[in-house]
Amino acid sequence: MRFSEAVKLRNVWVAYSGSDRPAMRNINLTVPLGKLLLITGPNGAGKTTLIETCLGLLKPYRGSAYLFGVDTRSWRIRYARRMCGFVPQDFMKPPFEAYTVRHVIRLGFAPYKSIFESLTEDEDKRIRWVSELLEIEDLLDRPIGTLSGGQQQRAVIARALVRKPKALFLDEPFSSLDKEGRRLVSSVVRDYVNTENASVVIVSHDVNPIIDYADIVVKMENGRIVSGEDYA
């Protein structure tokens, strides 16, 4: 199935369960494949609501939203968020955290395999070719908790690019790196758009590392897009 877009959303007005007001209000947004889309604006501006309204992670209450074609209210949402990627702003492992950085690149196959099946030959491949890109492949066989918050954003960055998604959605994926972490992955993932036709969708308060490889910047304030709306 072929697809020219990674997300539509129309007039999308979305609340939180329990509460009496929306989150977000009449949004309008179209993703294509091969852009790079920032999401900027202030603390509370409904930029990581919208992250997840695009995923299906919350569902409109008004409106339409659409993940590679599919209605986000409906059931077939979950297998077409198998064609995503998704890092939360929240990634950070306690320091007893046993799992190695190998173990937790490896759960990115999750929605296809069993951790306790064996690695294909192409996916052990995948692993080694991410944390290369990231430049965390001597941090493999280290136990994830006794990393620094920005070796352990690599980690999950990581894992949400080893199979390859045709769409990754990075919520404030910049907070614990350093000026050179900010710009390797800033590289990292334009060259993603590019090679794979791809989407990504960056949140970011932070624009500075990010602002020169965007194609798209939308911003937020109170729920609303105020600039970059509609974008096809």
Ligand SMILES: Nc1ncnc2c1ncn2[C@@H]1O[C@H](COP(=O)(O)OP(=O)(O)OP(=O)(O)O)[C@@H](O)[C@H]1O
Contents of the next structure:
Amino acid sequence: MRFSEAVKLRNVWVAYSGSDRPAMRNINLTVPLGKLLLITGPNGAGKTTLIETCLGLLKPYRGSAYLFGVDTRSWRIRYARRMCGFVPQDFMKPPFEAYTVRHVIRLGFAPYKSIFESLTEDEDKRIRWVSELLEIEDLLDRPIGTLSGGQQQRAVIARALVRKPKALFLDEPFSSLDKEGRRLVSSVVRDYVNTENASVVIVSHDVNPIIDYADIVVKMENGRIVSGEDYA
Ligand SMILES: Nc1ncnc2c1ncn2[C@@H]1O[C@H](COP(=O)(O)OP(=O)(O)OP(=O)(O)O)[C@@H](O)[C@H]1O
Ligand SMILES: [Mg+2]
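Which structure goes with the form predicted in complex with the named molecule, now that we have seen the form predicted alone?
Below, the chain from earlier opens the complete complex, with every other chain and molecule after it.
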């Protein structure tokens, strides 16, 4: 199948159950392949709601959302989602979490293989590739719960990248990273977009780490897109 866009939202409204006002109102957005899109805006603007709607984790009550051409209400959405990587906003692992970093990254292959199967040579190579990219190769055998917040953040980004997704969604990926980590993650995702012709969607309330790397900047406020709508 060939696509020119990863995501298309058409007049999308989303509400949380029990809430009397919509969290997203009349959103139109297209995420083309080969582009890095930044979604920004203040706390409560609707950024997480938007990224989860793109992935079909939240469904519109009005309008339509498509991921790789599949309506997110369709049962086939799970196949479209396999082409994606996602790092949610709250990624922190508790201190007693015993999985090693290698194991956590390996979970990125989960849709394709069970944890009881041994890795192929290519999968082993890919784990090495992402851990070198994110400069965590020395941490591979450490339990993830013993890592610092910024080290954990790099590990979960590695997990999302290891399956070479056609679309990568990162919700506040810079929150625990220092200046060097922010620069590294920004340049890694930029190179990934260029070499794989993939789409990357980054939500960040702070635009500084990524603004120079983004192709498209969409600003949200109060459940609406207030600038960048020309990419609808
Ligand atoms: N589970 C929920 N139930 C009810 N309302 C929710 C829920 N999650 C979010 N909301 C509301 O939806 C709106 C948008 O929230 P969202 O989490 O998308 O904002 P955000 O832009 O990601 O904010 P932040 O920068 O703090 O992460 C807010 O008004 C919030 O209170
Ligand atoms: Mg959020």
